[in-house]
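One chain follows as C-alpha cells, the form predicted alone.
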Amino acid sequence: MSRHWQLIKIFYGASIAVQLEYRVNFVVNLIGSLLTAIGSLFGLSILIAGGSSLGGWNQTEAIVVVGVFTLMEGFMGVFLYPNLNKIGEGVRTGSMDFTLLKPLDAQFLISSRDVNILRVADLLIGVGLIVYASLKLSSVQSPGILIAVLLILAGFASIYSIWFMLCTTAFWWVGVENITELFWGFFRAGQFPVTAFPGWGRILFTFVIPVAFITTVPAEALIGRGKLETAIGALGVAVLLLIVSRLFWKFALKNYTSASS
C-alpha cells in the first residue's frame, strides 16, 4: 500500500507541475465553475419561488444537494476525466499493452496517472455551498455530518465504479466518449433532490442510475432527514459497484487481444 501512495505522489506531483505552468487557465476555470454554480442556484431560485418547496425541500436544504452535486462534479473533473477517459485511447493506440506489462495493478495505474487541478475549483465551490447552507440550518448536527461525509465518500466510489465500467467497454467499442457523455447527461439530474421528480423519475434515478444515492442521500443525512436503511443502501450500492467494476475489468482483460494482434 505504501508503494502505491508513493507512486500517487509522483504521478500527481508531475501532473501538477506541468499544469502550474499555465496558471491563467486555473483562473479561467475558476470563473467558469463559479458561473456554473451561480447558474444552478439561479435555476433553483426560480423553481423555489415565493417560499415554495422543491419535492419537500426548501431553498436552503436544496442548496445542500447542489453543493454535493458540485462536489461530485469536481471529483469527476479532477480525477476521472484525466484518467479513465484515456482507456479508449490506450486501446486504440496500443499503449494499453505497455500498461498491462508493468509490474503493478493495471487498474491502479489507469485510475491514478493524472490529476486535473484546474477543476479543483469545483471541489472548493461544492464544499463552500454545503458549509454555507449547513450554517443556516439548525437541523445539522455532528452525527449527521459524520454520516454525510461517509456517504459522500461512498458517492465518490459509486461514480468511479460506474465511470470505470463505461470506459472499460473500450475493449470492445473504442469510441466510448458518447457513452460517458450520456451518463453525464443523466447525472446532471443529481443537482435536484430526487423527490422533485415524478414517480418514474425517482425509480430511474434511484434503482437504474443511482444518482439519488450519490447526491440526495448524503444531503438528507446532513440536514437530519436521513434514514438508516437508506444510508446502508447507499453504502451497499457503493461496495457492490466497486466489486462489479473490478470483476468487469478482469473479464475485459481476458477478452483483450492487444493492439498488435
Contents of the next structure:
Amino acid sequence: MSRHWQLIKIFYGASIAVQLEYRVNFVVNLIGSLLTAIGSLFGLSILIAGGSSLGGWNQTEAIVVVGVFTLMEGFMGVFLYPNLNKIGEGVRTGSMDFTLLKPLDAQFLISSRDVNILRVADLLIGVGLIVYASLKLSSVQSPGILIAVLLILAGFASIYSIWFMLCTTAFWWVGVENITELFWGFFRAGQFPVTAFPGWGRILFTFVIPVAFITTVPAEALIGRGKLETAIGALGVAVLLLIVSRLFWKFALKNYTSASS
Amino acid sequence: MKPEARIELGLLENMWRKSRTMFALWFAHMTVYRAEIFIWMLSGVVPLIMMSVWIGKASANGGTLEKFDAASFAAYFLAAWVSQQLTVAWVAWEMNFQIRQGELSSRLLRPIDPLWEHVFRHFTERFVRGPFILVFVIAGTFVVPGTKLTPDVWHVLEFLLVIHLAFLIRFLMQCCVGTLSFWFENATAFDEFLYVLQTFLAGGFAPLEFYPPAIRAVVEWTPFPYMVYYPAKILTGTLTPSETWRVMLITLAWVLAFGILRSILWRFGIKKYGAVGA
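Return the form predicted together with the partner chain of this protein as a structure block, the form predicted alone having already been given.
What follows is the whole complex; the chain from before opens it.
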C-alpha cells in the first residue's frame, strides 16, 4: 500500500511539473471554471424565481447540490479525464502492452498516472459553494457533515467506476473515443435536486443513471434531511459499482489481443 | 452567347462540380464516424434535462407557469434540442489543431479557401446526424402526449431557413475563435467560454420569457438567442409573422458581422502564420 502511495506521489509530481510550464493556462481555466459556476447559480436563480422552491429545496439548499455537483465535476476533470480517457488510445496504438507488462496492478497504473491541476479550481469552487450555503443553513450539524463527507467519497467511487467501465469498452469499440461524453451529458442532471424531476425523471436519474446518489443524497445528509435508507443505498451503489467495474476490467483484459494481432 | 456569359457559366459549372466532389468526399468521411456522431448527439441532452425540470416545476405549480403548460414546455424544449443539434459546430477546435500542428500548410497550397473544407465537414455531418434526430423527434412527440410541435408546413419551412442562418452564426463565431490560434496557443479556451455562455443564454436552459427583464434585454443584444431560442419559437409556431421577419433580419446581420470579422482576422492571422519548423 505504501508503495502505491509513493508511486502516486512520483506520478503526480511529474505531471504537475509539466503543467507548471504553461502558466497562462491557469488564468484561462480559472475564468472558465468561474463562468461555469456563475452560470449554474444564475440558472438556479431563474428556476427559483420569486422565492419558489425547486422540488422542495429552497435557494440556499439547492446551492449545496450545485456545490456537490461542481466538486464531482472537478473530480472528473482533475483525476479521471487525464487518465482513463487514454485507455482508448492505448488499445488503438498497442501501447497498452507496456502498461500490462509492468509489475504493478494495471488498473491502478492506468487510473493514477496523471493529474490535471488546471481543473483544481472546480474542486475549490465546489467546496466553496458547499461551505457558503452551509454557513447560511442552521440545519447543518456535525453528524450530518461527517456522513456527507463519507457519501461524497462514495460518490467519487461511483463516478470513477462508471467512467472506468465506459473507457474499458474501448477494448471492443476502438473507434468510439467520446463515449464518456455520454455520461457527462446525463450527469448534468445532477446539478438539480432529484426531486425537481417528474416521476419518470426521478426513476431514470436514481436507478438507471445513479446521479441522485452522487449529488442529491450527500447534499441531503449535509442539510440534515438525510434518510438512513438513501445513505445506505448510496454506499451500496458505490461498492457494487467498484466490484462490477473491476470484474468488467478483468473480463476486458481476457479479450485483449493487442493492436494488429 | 457572349464570351463573358460563357465564362460565367463555366465558373458556375466548375463550382457545382467542386461542391459535388467535396460533398461526396466528406459525406463518406462522416459516415465512418457515425457511432461517434450518435454519441455526440446523445450527449447534447441539456435541453431534455431542462424540459423535465420545467415540466416538474409547472406541475408543482398547478399545471402552468407563465402561460407554459407541460405540453408547451415539451414542445419548446424538443424544438430547442433540434435547433441545438442542427447548429453544432466544432470548427474552432479543428482550426486550432491545424494551425498548431502545421497541417494548415498543405491546405493553404490548395486552390480553395480552407474555410470550405470546414463548411462541408459540418454540412455533411448533418446528413449523418439528421436521421437520428428525426427518429428522436418522432419518439419525443409520442412520449409527451399533446406536444404542440407545430404541424404547420410554413413554420417548418421558416425554421429550415432560419436554422441554416443560425448554424452560420455559430460556425462563423467559432471560425473567429479559431483564427485566434494564430496568436494564442490555447485559443480553444475562448471556445469553452462561448460554450458556457451559450449553455445558459441561447435558450436551451430556459425560454427567455423566464429571464429577469433586465437580463433578457441584454441577452437580446447578443447572438446567442438567435441560435436556439428564436429558431425553437419559430418551429413551435409561437412567433407572429412580423416578429419572424425581424428575427430573420437580425440573424442575417449577425451572420454578416461574424463573416466580415472572420475574413479580417484571417487576413491578419495568415500573415502571422509560420508553419512548425519554419
